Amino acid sequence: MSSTPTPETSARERLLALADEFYDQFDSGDVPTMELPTRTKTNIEYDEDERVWVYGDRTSTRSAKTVSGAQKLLKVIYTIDFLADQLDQDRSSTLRELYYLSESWELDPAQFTSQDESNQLIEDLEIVSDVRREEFHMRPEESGAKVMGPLRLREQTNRGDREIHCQHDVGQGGYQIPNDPDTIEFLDNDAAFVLCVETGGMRDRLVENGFDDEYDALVVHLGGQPARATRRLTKRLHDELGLEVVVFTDGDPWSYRIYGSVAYGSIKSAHLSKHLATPDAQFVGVQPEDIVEYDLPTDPLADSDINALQSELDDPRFQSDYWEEQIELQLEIDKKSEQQALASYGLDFVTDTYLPERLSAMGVV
């Protein structure tokens, strides 16, 4: 009896059936042809059924018919050897280090021209086989999010599995998320919800004043522009221990549409949108309800925020009433703010009362 493919298995299968497509494809005369969805922004459609973003219908073909088709194709073969050689061993490697071992490689032609390159191929890889690349053993350079909070889990690393409580266990900075967090397990948890926090600041206040403890809240650091990594841990505390899911970021549009990736996807990872989206998330703040309310320290809008803030208003993600008045408010008093300028009231406020108020509101504690 067969035993059950490993998740390495399986993407080495996958990525060796993709190589044996273009083989077969010399094989019967033909020539080589990779079919993609089409990556741009008119291809991607908003799912209303699943809430998040997906890629449309549009694609576009990869063909060795022309030079610059068969260099491409070239580049996937060598890069589907390495990395079926890399899952072979066991190991693992970075995005810039492939730009960079592909110097190495035979054919100048194979070689990568930049890292933009080589780390779109690795997305077209992903899209093509309908595996991650963390799977693939490829990873970014580390994100540094981390979480604390009352959360005991089992990671698996090439040292051996390790038990580890993200609150005994660690110092001040939390527990770092691994690249893969579908190497964690889930064992136990006393958290009552997720709250996932924009800035760093605003992470080290939250710890400092206790807040994880008093409320049971898992707090994860964001880091900006959440990483693959931070959004498919949310994700899986969310799907498998049923933890609502809250963010806490600044008041401007681009700190909105941090939001919008953590709940809908993002353009960029359409084709993960069902491993990365968390579509029942929702936003603590700082509202443009909030600058008015307690006359926050502002700075004025810029015409790219008043841009932004616009573009928001036909955007399918930010379609609700709640969205829209706040929207046109922040456009009305023509002002944004960050979470740190809650500290205007004491650097006990957000933890004392404004999380407290705000969650309490929305039903969350």
Second form
Number of protein chains: 2
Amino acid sequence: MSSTPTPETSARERLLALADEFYDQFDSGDVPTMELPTRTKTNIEYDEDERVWVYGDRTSTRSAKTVSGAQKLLKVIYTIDFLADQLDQDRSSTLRELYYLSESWELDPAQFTSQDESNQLIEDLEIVSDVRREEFHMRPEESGAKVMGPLRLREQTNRGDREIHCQHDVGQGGYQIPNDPDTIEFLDNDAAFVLCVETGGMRDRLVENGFDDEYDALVVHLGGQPARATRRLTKRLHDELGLEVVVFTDGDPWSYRIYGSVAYGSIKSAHLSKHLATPDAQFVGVQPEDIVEYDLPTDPLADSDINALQSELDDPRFQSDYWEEQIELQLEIDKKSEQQALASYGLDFVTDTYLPERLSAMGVV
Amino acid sequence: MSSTPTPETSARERLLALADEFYDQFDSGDVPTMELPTRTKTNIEYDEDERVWVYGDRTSTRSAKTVSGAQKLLKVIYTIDFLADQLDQDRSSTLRELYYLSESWELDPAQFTSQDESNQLIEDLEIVSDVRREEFHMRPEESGAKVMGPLRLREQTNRGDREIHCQHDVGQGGYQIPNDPDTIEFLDNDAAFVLCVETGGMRDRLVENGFDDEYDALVVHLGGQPARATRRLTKRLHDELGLEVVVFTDGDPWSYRIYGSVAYGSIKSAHLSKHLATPDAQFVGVQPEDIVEYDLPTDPLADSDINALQSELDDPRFQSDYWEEQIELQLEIDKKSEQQALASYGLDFVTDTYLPERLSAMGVV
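Please show me the structure of the same protein in the form predicted in complex with a further copy of the same chain, now that we have looked at it in the form predicted alone.
And the full complex, kicking off with our chain again.
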């Protein structure tokens, strides 16, 4: 592709520039092509400036030389046309709706044959146009999680602006993060740091115990592998408000990946790392070291856990003294613990003892 | 068990009455026992008055005659003690926390050996004490979904009351239903009916298109199989505000079960049907009939779909002319459709055409 468009160019213009490029290729007698980075673990590399993992230099080419390649590019053109219209009308749609919508396109070969195909094409478009899906107004099926803490914000909804304080204006369930958190403006806050929490049970525990209030913490519920909206909001809280971000999960390899997706980004969306990842995010626990030091109730590691831990030792994102030490310790003790296992010392142990001890050792409080 | 306590008796007193009963059994020289309804599909029956499915007359007995039976009752006593304390202190906890908390109990045989065991015991306690888990202050791991529509409510949170209008005071994400929706008081509303929606993508579509505003609908997101909190809130909206409830899901057997759990209750929680089920709830679609009439994009039925449809034909909850007709039609056409398949006619088809046509045929609008 030609030079990257400036961030100021609107999403719509950047999409149409892509279509223009195909036109120019035709016009000069060339077979239209589209070049994409190869999206595998062997083609991600560390960007020293942004401190995130991004795609490397290896690329693969989609060309109209073959029938299937030409069909692929036809679908790209139809999708660009749909997205440009959608942006014109200030509408939005889900990935699944796009798949079904293609049934109404007049040219049969332009229609998607599976939802994997349309999902993949949108990711390709994000990469080559350098526009994020949210800027195309493509929504995910499920929205982000929720926030509780001393923050007042203004959200631009499609029925007007809403000013919401994430403690005083919400119920026990907190403030629901919208699909596109870039519609949020931060107004004022008394927050000391951001605490991202994996499970709903632990999130509710912290809120019931008033941890957000006592420590001026913004408690962000991740709800398992966090949605893009949740990761984006976390990054903005860090970058724009200068808040430290700590991540609190279960003590098993799957949960370390949750931390990894907050801090480093995922391989699947490495092209978005600089929008979604918070490289300064720290892991508060449950660390394998905590399992030993706090003598927590445990389960033995399953074979799949051991494989996942070993694969993390090979993962460039986990190549640090800290993670090597913790993962090797876990393989040695052959145990894992859930964050709610802290309740074996009573319902207040996590907020009275564990988090204050860990956060002060980390210099966060 | 002896006579059912009146609903006015507090949850704490009803739990302690259970423990008293064991004491009396000991005192009169009897081996303590606890009698529970048998919880299988063959032991649910239709309650004509409440119009919900409840457990039948078959019971099984837990007796302290055997060591394992005695241990079971010991765990019941310890759990009652913990719950009574929790209610005294106005605290709450999750099912998972209860499991881990039992590790701190001094008598080893009273500790739970698996989370299944503690979950099961809490369900047993709900049944014999006629107190719902929420009244014990036991929270689920994941909370209810969210509401958008013309309703102003007051929620009693553990940091004071909050008055929230479910359109004007919330972001695009809506109002997050708390774990215990009985902390909600309905203040005023302009709602015409309640529309429960299975998928997040469709919920967002209806909100973006302003369906809640144009039709004065309370849009309740179910998020797959609905949480107890969501079903409880739906039932209260129906019973207390006199609103019709319609359920909008994908057109496949798994989604009919989602409708079933809103309307009739589930076998697992048949003891709660009268608190959670809304027998008047109607199914708006996607009906097998709609797949034919609207010529929707489809997928063929998988073997597991066919089995599930056949099992629904045998399910007492689906024994009606309507469901027999629809399910037989679906087996005949051998197809299923997702609710977002309506997007094949454009993003506004669902709100401009499909829902208005179906709801007016049903007499709801």
